[in-house]
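So this first bit is one chain, no partners, the form predicted on its own, shown in structure tokens.
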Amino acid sequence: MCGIIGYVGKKNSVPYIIDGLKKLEYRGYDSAGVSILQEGKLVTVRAVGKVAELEKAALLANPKGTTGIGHTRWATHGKPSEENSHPHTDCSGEIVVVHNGIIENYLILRTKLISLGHKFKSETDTEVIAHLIEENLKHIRTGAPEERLLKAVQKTNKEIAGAFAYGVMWARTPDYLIGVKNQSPLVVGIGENESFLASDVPAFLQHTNKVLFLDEGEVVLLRPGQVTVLDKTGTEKKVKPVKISWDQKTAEKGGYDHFMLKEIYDQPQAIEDTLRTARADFGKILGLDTPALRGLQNIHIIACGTAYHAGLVGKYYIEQFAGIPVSVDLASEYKYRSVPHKTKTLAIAISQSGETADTIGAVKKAQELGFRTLAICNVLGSTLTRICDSTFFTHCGPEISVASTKAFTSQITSMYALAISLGLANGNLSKSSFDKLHRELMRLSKAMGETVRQEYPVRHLTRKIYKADRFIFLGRHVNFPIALEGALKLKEVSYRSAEGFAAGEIKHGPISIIDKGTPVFMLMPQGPLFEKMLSACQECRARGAFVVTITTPDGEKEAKSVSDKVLLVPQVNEYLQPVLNVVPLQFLAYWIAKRLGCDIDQPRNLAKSVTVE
């Protein structure tokens, strides 16, 4: 995720794409450039860091003109550097190019392009559009400069792979941008002799309201106040303008009141986008060939709050799929227990932010006792991937609201795909096997789309029990990490007392505290432990709870005699569901505490990164 900002109009481009940008940083902030045509060249000023810098760095170099393209990045391919900061250019310097999303073949058109003497100057997948343009328009010889940039970008579609959108300016099309949509959010904004492209629209929302929703595939043709649409063939398509009634803090937000809940909803995307790297192979992520891979004896994950969890639902799918012993460490205890030196051992260190203090010095203690390291991380070019051996990157976008939501479903989607990996490559999973699990996860995102879909269940729910003095969550097998978040998620975000359980755990203590009224959450999808925990409901029921059942569509008929409510997800494998089970909850933790009247995305006490010990 990373934000775009183009300008085309009479007045000086600079302070709007800057100020673009800053609405847009909430998309990302390593790094951050802008590119200006001023009398018919190309001035790009960029830094690293957030909008701040670059906007003390074009105080300095001071370009004008009333064309011009900006971004901020959240890096994916290359670390963050002035160097892979965008935008980025072709070899004669005349085509600039910003890009938000992934080109999944790039390594391929890389060594394409560098056989045909293009020369590239960063470590970025973007800067392949930027060459490929070039290299088109070497053979587009006739038609008016425009006709011949539309031709290129056009074919340089055809070409890439992935989801992606971008900007293109070329310095010989003065007043003239492009933008293409493809599976990566891009709007337009239509002002008074002046038209804007955008990531999203805080970027320009207080100069015009007037905005156009791009649909996949499609290409827009930007001048001064005027805007043309190309669909997928190529053939101009009728637009209609939206007026947009949010205010700039709304906007932001993308219509949500909260980040934590436009974060619940960004889930599927997140998946998807986590899953298109997935596909890789994982043991050249890790550096390991298959009998290297084969050879791993033991497995330590180290992590931290939400991550622990993710951790712990991995060490099911690991142990399942691959047969390999997994151990799973709060990284602040593993850090001062003795840790068995085993060879053959690898760590796994899973933070969204790569900065968290105590899973740094965890992976240090690991690669002390010579284990290799592979860190689960959403920032690349954080602290934990530059130490670690290898990294396996979530790609979320940034992550604004403390409370996670969507890092966590996006680290336990990347521990089933290396589960799975590791068992192909150990023999622990026939082929067969495997391409069964891998097709069932690569659909998981859609089953993401219809669980998010549930909200309005659970937020009328929470008028019953909002005032409730405590929760417990109870779960069984790969879903009592999932209790335990939720119990951690209403705690955060709600300042409420919530407890998480194994549901075989409540007779041996936990359920003496269970009275009158006292909401307890069974996670219970149809599956082989489902019987037992419609004991666990009759047995909390009869004890005075509020009994609500998170299930599958199976179950719903069973759940409901044992119940006061039914939430539904959908039925995916069971190994797969805590994926799922665990969206309620989040709702459930937004909605109370927005009945509490709670500060959701900065509660109280906490900040995103525990960057102390």
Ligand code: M6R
Second form
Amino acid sequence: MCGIIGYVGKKNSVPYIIDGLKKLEYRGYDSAGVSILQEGKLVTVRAVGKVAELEKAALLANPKGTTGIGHTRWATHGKPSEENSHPHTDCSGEIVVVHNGIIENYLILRTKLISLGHKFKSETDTEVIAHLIEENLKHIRTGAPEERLLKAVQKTNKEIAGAFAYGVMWARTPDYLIGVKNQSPLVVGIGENESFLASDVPAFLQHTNKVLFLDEGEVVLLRPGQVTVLDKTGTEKKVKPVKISWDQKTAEKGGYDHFMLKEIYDQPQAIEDTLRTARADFGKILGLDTPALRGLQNIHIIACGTAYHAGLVGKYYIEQFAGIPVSVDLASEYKYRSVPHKTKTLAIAISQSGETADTIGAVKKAQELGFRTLAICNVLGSTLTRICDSTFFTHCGPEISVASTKAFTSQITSMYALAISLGLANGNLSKSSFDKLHRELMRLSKAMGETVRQEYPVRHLTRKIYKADRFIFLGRHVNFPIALEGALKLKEVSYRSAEGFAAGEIKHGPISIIDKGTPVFMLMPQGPLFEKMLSACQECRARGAFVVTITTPDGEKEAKSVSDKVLLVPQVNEYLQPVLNVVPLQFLAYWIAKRLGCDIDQPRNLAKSVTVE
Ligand code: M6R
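Having looked at the form predicted on its own, could you now put up the form predicted together with the named molecule?
Starting with the chain above, the whole complex follows.
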């Protein structure tokens, strides 16, 4: 969480930094701040709340300078307040630091620094970095200021522990910034006569698409248009910039009121782009040849939140098409449970951002157990893609809304492609069955195009139900995880109470919470479990529920007879149906949140990528 940006160039850095912070706001928005080096002095402006508040304060203070750093915060240590906002300074006020992550040994360091006479102004763990650099600088008296700062930073890095990325600026080193990456995201942009440091590429994408991805433990020195990377040992390392193909437009709202709505509408394209890669041989992506693919005996899927729901759908796919037993774990649980060691196991980590600390921790555990690891990820150069043995990229473009939509459907699509490829490789699927499933997959983007046209009926429906206290979502088999996802989406953006259940389970307890008028959403495409879902509708209706069925045209007539409202999605094969069925639920969450006046793209208490455990 938290977003960092740094600029060093020939122009006034303030607009670059404020604009970059707006692009990073999805990472946290409790407070924001900026420090600018103005005529040899640091001018710092900070504000509680969103970047818009900082922008107002910065307009008033009007700092100007060609070197600056900024930060948008998701509070971990210390409440959201101006004192706890970044950038944080040392005692002299000459060193400023912006930081993302957690300094685990900050209390020990803080106590030590206080005993040495340092005065702390905030409750944050970040502030120890600024004071430590100050302390270390006292003992490095020779060399140019840039060299001294670097040595002090390197010494500091040996003293701090945890997962962190930070940027530092010293009043005595104009046109110079240092960035440090250690298990938290940090990327570098190289423009003409200007360089950028940021937590994520969209922060500077409108200025340059030349990006350097750093490895763990690396330090980067930025000057205008010139960047030096030092590896863990402090040795200069040649790194080739990567050209990012996303354009700024993709990273912006494109005329929609919210990123969430835009991203729901992006889904046909996201699936199309993801499938372009899925045409490739999965064996190659996994780095395994056909005999090795054949030999896979177990698959562990690990993920969090929405990505976990994609993993739950993936289990049905792999077991059905490849006949390999699959376990699906919440990454935060996998890391701490006892996982029996089994040979020929593949661990698949699903993550939009590739920076989720829990998922990264779980992958490390899988690696310690000797498992091969595959990332299903959306972000090039992210930590997950760097630590896993191989990566399959979901090509859905930047997902900015905190509530994940297009990444989810791209993840499920990828799991399907993986499952049928594994099935073909291990002989569980005949070539003709594979071809049929593959053809159906390749038609999915078109069906998604028809599905997103269904916004209006959902929007209309929400007028009637948006004030309900609680919402229930029910599905079976591959649609059970969609019920969980529908509930999560609604909770996240509308703050309403919502729960998803396997439809067969309601009689074992949950039916007691259904009351007169409780909206119950039934995921029931025509197919093998349709009749069972009809019974579930009757059971809920008998308790006074307001039943909404999500079904396919073939099921419409019967669904109408047992529900108050029918929402239609196109019919695709039974296993691909969840990819479409979730769409009305995404619109539902969006429209309920909109009618309730919630902050849709940046829901309270949440951050887009959760880089702390
Ligand atoms: O970036 P990741 O996919 O690893 O993120 C995992 C979860 O934090 C994420 O899916 C979260 O649940 C979303 N806010 C859901 O909309």
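Not measured: the values here are computed from a predicted model. Between two forms, the rigid core is defined as the largest C-alpha subset superposing within 1.5 Å. Residue numbers count along the first chain shown, from 1.
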query	finding
Threshold 2 Å Cα movement between these two forms at A58, rigid core reference	yes
